[in-house]
Structure formats: structure tokens, C-alpha cells
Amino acid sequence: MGSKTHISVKNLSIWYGRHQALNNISIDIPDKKITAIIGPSGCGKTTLLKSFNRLIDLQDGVSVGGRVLVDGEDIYAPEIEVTRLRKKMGLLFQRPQVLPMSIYDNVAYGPRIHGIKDKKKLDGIVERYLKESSLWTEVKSRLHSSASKLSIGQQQRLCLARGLAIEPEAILGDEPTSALDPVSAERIEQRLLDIKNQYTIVLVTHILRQARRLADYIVFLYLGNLIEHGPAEKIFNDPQDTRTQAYINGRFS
């Protein structure tokens, strides 16, 4: 794959204080592919996902070593720009973090802080993205009230509409669909696969079946090892490890 990925992982390591949570791990990530990360609560994924735009920056006592490249470049490296780089992450967490303004100026946040002022523009970022979320003729005639008056699951489509307006190259997703309900939640995945193409999806989750529905690529941690990491398809038809077995078939969760 060379130097096409996005994201390329190269011995990381992460500690939380003493406690080591990833272990020399080195993957590519596939570009515009769905990769999912599974694996047992509390084995990395989720510090693995936060690596990629460094979020875990955000949490005390975090040392990192080995490096994380983006589009070839060391993110890890002292003069990197952090800005720029969440810029291209689009994120969507377990629960949607709307801000507490309006539908539309929720979507045109980002492209605000990136230079965009024209109003022109703006109603046409506004209206795009919205319709590339599935969320359009739902919210068309209210741009102006509340996100936060929005269901759970409106609000996820908007959050994916705010990430998706700063036209990032990648989207992280922590669990995107744990806190929706199971419409919403099919919406979400159906999104996700539609925009596939255009984009370099990473999607944590700890449902197998949602994994089986949308992954291209699985990679498979335990206990903040790589274990395994592969095509879907030959990961959940003959996973090689015998722990990727067990947790396959459900001996452990």
C-alpha cells in the first residue's frame, strides 16, 4: 500500500502513567475502506483510535512511543500542527457531541474556523452535508433552531454532518451507534457504508455483527496487543490465531 495510507501505525506504544495500554503495535490502515477495531472491553481500542488524531493528548500521565504517520508524516513529531492535523478527522463519538448553537451553524462551524465566511457558501456546505448525512428533509425548515432539540439519533447524523463539512480525509468512529436506537443506528452504518468510497473510515466497535456488516479490514486487539489483523472476510472465515477464534465465536467478550 506504500505510501497511499493515510494512516500508518509503526511500533506505538501508549502508557497511562505505569499502566502500559498499547503494546508495539504497526498496521496500515486501508485507505477508503471500512477498518473496524475489536477486540474485549479495556484491551486498546479506543486509545488506539484516539491515537490517529491525538486526542489522547487530552488525558493526563499519557507517553507515547513509536509514531503514527498521516499522510507520511510523524504526528508524534514536535513540530506537528495539531489543528491541521484533527482537521483531517472527521470524529463521532458513543454519545453526540452537538455544540450548543443551531442546527446550521453546527455544520458550519468548522469551515468557519477554516476561513469560509461567505454566507453563500456556507448555506451550500450547510445544505450538502446535511443531505450526505440523510438529514436534510428532516431539519430543512428549522437550520435555525437548537441541535440540542434534536433526537439522539438526528443528533449522531448532525455530528457526522459537522465532521464531514471540514472534508477530512478520515473518519474515526468510537462506537458511532452504542447509544442509538436500532433505526438510528441502521442509519448511521448505512451513511457510513454510502460515503465508504470516499473516505478512510475507523469505526471501534464491540458488536461482531455490526463489524460483519460494515468492515472491509478487521484488526483485532487483546489486552493492548495486536493479535491479528486482516480482510473481513478472512478474519471472521479463518482468523489464524486461536484467541481471535474464541472471541469470534463468542468464548469471551
The other form holds:
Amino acid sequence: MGSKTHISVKNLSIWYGRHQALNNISIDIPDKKITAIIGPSGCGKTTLLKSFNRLIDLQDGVSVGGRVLVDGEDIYAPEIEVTRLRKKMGLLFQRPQVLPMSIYDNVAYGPRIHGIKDKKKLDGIVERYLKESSLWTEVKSRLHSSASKLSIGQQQRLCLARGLAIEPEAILGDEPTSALDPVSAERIEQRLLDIKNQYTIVLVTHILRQARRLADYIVFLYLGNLIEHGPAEKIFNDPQDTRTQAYINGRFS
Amino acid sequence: MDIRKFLPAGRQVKDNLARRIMFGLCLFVLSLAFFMVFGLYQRAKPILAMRPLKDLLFSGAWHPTQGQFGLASFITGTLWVTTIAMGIAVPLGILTAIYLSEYAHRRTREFAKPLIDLLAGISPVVYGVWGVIAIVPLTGFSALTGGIVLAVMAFPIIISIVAEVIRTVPFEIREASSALGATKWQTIKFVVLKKAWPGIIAAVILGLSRAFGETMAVLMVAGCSLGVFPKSVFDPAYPLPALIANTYGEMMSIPLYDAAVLLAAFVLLLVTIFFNMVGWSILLRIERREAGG
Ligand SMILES: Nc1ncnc2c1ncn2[C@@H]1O[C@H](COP(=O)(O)OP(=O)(O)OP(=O)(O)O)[C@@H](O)[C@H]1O
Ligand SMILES: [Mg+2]
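Based on the form predicted on its own presented above, generate the structure block for the form predicted together with the partner chain.
Zooming out: every chain and molecule, the one shown earlier first.
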């Protein structure tokens, strides 16, 4: 595709206890593009996504085989500082998970964790990223009220702002629009398109139309195996594997 | 929609009856509390009529035969032991709970939990004996010893409630915090504890009321000698509950004695209610702020 690789997955296998969720996956995620991970429920999409920032480590009894390179660095190597790795990636969950604090503090959380104390600077960061996730005008008069009061759609945009505020290189989204109403979903999609020149975006999605609208690059997983991957037009117009064909024609989900 | 409309007549009557009975019971329990306050006040009234309240609460002179009933040394004793107990039990209890629920291995946790529950169920007399044997040789019969023993008694309550509350904080919120690059401790400090805060306060209040009202163990280790004003934590202390337990029913021939002891009980009850109200109002405020109001 002529684009440089940002995240490189090499022979990755992941087990939950004795259950193997991913089997020998190798892919390159291109830099500053939108990559969509698609596949039926339970095929390992979330697992793959969470292996990129080692959030998978938080699960009990996980074991990881193979390697994931971010900017050429093996992130499972013992000398890697996990917090620094995670700072490189903003993560959006299926359901927005706002932190139990004010709107302002949610966005300022990451920067504060990473050592920014200056009030003016934090104010600037909060405003900038709330604007960038198109939430600013709706919340600027109540920045210090609780974030849990926002609508679900607003909460997800807040989570986007929060993720952007750590100044990541990549945005990982695990079905970030699936809990949202169509209008909110559309706004999130629009934001992702607007910022895709600045970030590598990896999106897990169940919605094929969404993958078509957004993705440059498609990864199709099935039962923990990587079946097919490639540029979006190619996968959608000329899938090679029969399972890919079946999936994108909606014959199973 | 009222589903009772759809119930057959017989069941509706039973439903109504059950509701009435439960309402009655609820009223009964609430009125008990009221009658306790009121009853104690009635019985303490004679002394309140004879002596100014200020003297009763702030004078340390307790000479019943001479008609002097200053409760200050007992109140101070109570404050000492409770403060010491909480000063020890709250931070240690919270940290232990955090360790058990966040850091400890599952097996450690499974081993520790029944042990802690067991501690909560041990009779105060046993704690008293333990205090006499193990703590008194170090710190004497003193407020400090009383506080230490009470702290150990309040420990299991605080640990198990706090651990329980921490466990209810959803995994996804921890995940969200970790995903932003927070360390485990940062996540606990800024997110988990924040979310668990109301429950922690409830745990502290419950621990506090146990320490505050505890009689037997304190009676055995705190010294409880009359005529000593506890100026420091190393002095013997004679907390209110111990005074009441030790003297009520004796020497009732001394005028006003009975009323003075019941005044002590009244004060104890009021302070307990006050503590609980402060605790719950903090809880409510947090809840309201949480809700963004
Ligand atoms: N914490 C866990 N412990 C044990 N098994 C797990 C755990 N998380 C996921 N799995 C299993 O691993 C497999 C892959 O799960 P994963 O969540 O990655 O799937 P997914 O593709 O994201 O599914 P969905 O589309 O439903 O979100 C599934 O079989 C799932 O049951
Ligand atoms: Mg998933």
C-alpha cells in the first residue's frame, strides 16, 4: 500500500487460560490510516485490539505468544514501560467509560497523570480537545459538573477528547459507536475521518457499512484466525476467501 | 401502572395486609429510636434541672457523694480511645482492604476473607483479655491501650466493607484509566477510591460506632479509675460506656446519681447520632456531587 507501518503484529497468539482466542496472527497496521477489524462475534477482535496497548495484561490468566511491534519496538519485551506505551494510544470502548469526576477532570486526567500541573496549560488542553471532539460548545458552561450527567453520545465524545488529550499516535476504537444513537454515531465517525491524517486509527466494528465508509484497510478475523486483510476496496470488491465473501455478503454475522 | 389492579381479590387483600404490617413494623422501629432518646432525656432531666449543663459536660469533678457530677473526664476518655482507635484502624484498614482486593493473589484473598470475618465475630471479652495480656504490658492500663484494642476490633468491619465496596467498582473504569497510561496505584487513588468513597465513609462510620459504643473490652484495658482526668493518651481513661456499665444499678440511693448516669447514656446516644448524621450527610453530599447536582 506504499504506506509506512505503525503497528506490526508478528505470529501473535493469545490464550485466556487454556482457551485460545487468537491463533498466529501476522499483520501490519499502516500509519495514519483507518484500519477496520471485522469479523463475527467472539472471533477475537477486542482481544487483538487490546493487545496493541497491552490492556490485555489486565485480564486474569492471559498468555501471549509472538510479538507486537509499535514503531519498531517489541512492546512485550520486559524493558518496555507499559504506561508509556499506553500513552501512545487513545482507546475508545464499546460503551463510554467516563471516570467518576467532572468533565474537565476527565479530559485533564491523562495529562495530569503524565505530569502536567500548570492550570493554564491544562485549561488549554481541555478546551482544545473538547473542541476537537466537537463537544466544547455543549459543555463549556458546565465543565466542572459530573461527566456521568452527559448523554451517552456526549460521553463517548468526551472519551474521545480524553483519549486525544494524552496526545497519542494512535486511536483504538472497540465498536465505539455501537451504543450510540445514529446522530451521535455519525458525529463520532465524522471526527474520526477529520483526524485520520494525524493519527493511526484502528477500529473494531460489527457494522460493515461503517467499515466501508471509514476504512482504508480491512482485517478480517474468523474464530481467532486471520483470514484475509488488505485495502478496503480490494476486500469489499474482490474478496479471495469464501469465508470473507460470505461475511461481507451478510451471510453470517 | 399499578399491578395490584390485576391481582385477584384475595391476593390483593394479602398484599395490602403485608404492606400495612411492614409499614407498622417500620414505624415501630423508628419510634423505638425516638422513645430511647425521649426516655433517656426524661430520666436525665432531674439533674439537668439542678445543675447547669455546662458544669455537667465540662467539669471534671465527679464526686457523687458530694453531689458533683462532672462528666468531662469520661467524655474526654471516650474521645481519646475513639480517636486513637480510628487513627489506627482507618488508614490501616483501608490500606489492607486495598491490598487484599487489588494486589493480593486470589488465594491469599480467599484465605484472608474468612479469617477477617472470624475476627469480626469474636466476643469483646476475648479482645479484652488479649489486650490485658498482650498490650497492657507495653502501654499500661491507658487510653492508648483502649484505643489499640478498639482499633483491632474495628479493623475487620472496615476491611470487609471497604474491600466489598472496592470490588463493586466496575472493571471497565479501571481499564479506561489504565488505557490512558495511569499506573495501578494512580488508578486506585484517583478512580477506584473516588468511586468507592461513599462506601468507605460508611465503613468508617460503622467502625466508629463500634469503637464508640464498645464497653467490655475498653473496660478491661483502659484503666477506668475514677478521679483521674486523662490528660494524655498514657493516662487511664474511663469512657462513657464503661462508666454506665460499671455504675448503673449501684448506689442508687445517692441522690441524682441515677440521673447523672442516664445523662451519660443520653450524651452517648446523642454523640452517636451526631456522628452518624455527619457521616451520612457527607455521604449524601458526595452522592449529589456524583450526580452532578
Ligand atoms: N477475559 C476473558 N476470559 C476468557 N475468555 C475470554 C475473555 N475475553 C474474551 N474471551 C474469549 O475469547 C474469544 C475472543 O473474544 P473477543 O472479546 O476478543 O471477541 P470479539 O471478536 O471482540 O467479540 P465481539 O464482537 O462479541 O465483541 C471469545 O471466544 C471469548 O469468549
Ligand atoms: Mg469485542
